[in-house]
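One chain is shown next in structure tokens, namely the form predicted alone.
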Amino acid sequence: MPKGDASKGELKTPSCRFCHGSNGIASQASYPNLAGQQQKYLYDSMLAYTNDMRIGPMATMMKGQLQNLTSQDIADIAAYYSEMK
């Protein structure tokens, strides 16, 4: 994994802020909170959507929302999203 770098990562969020919240508490408690979660879990969470290892009614969604992220990208958003409180 990649080191992440949560100001960076702050900036690769809007659209996953639609349902996960600006604060990382998602809208709609069929969505995840976000804010606090272990770095290496959002990060492999996401790759597993990319790689459709991860399946469910959201899948698809999310992996159109991560297809055009690099590895990079994905571990910035998820220092950015671990580190809140």
Given for the second form:
There are 2 protein chains.
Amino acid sequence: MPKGDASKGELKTPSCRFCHGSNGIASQASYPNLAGQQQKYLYDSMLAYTNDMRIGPMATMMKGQLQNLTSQDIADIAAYYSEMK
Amino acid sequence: MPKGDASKGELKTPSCRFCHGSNGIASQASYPNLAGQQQKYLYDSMLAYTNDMRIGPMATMMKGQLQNLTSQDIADIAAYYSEMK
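Could I have the structure of this protein in the form predicted together with a further copy of the same chain, to go alongside the form predicted alone above?
Below, the chain from earlier opens the complete complex, with every other chain and molecule after it.
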């Protein structure tokens, strides 16, 4: 996992916020809260979507959201949410 | 999703605690925190493991952990962790 930079991650999260909340608390119970989640778990989960290791309508949506992000972007986003209180 | 009962859920979580913590905070960064997570998301995620909609070594481990649980058990566990502070 690349070293994540939370301040850079914040800039990459506009599309995350619609479902996961601007405070990392999900807007619907079907979506996970991200605030304070483990950094490595967040990183691995995002990669699982991009690598087709999570399947289903929500996974397809997440893969689309993540498709233009590099592993560094994903690490930065993971850092941002893991550091959020 | 069946209506979950957190007090019953607590009784069904001994095997969860080793990785996800007795307080719902994971013991390693590879594992997700569960405390305060959205109830429906927890339920859907556990079902995703049992239904092979999550793939990989961790998913295989989770499927094994969940294999003897009913959907009511899973709803109770989801209620327990979602209500945890």
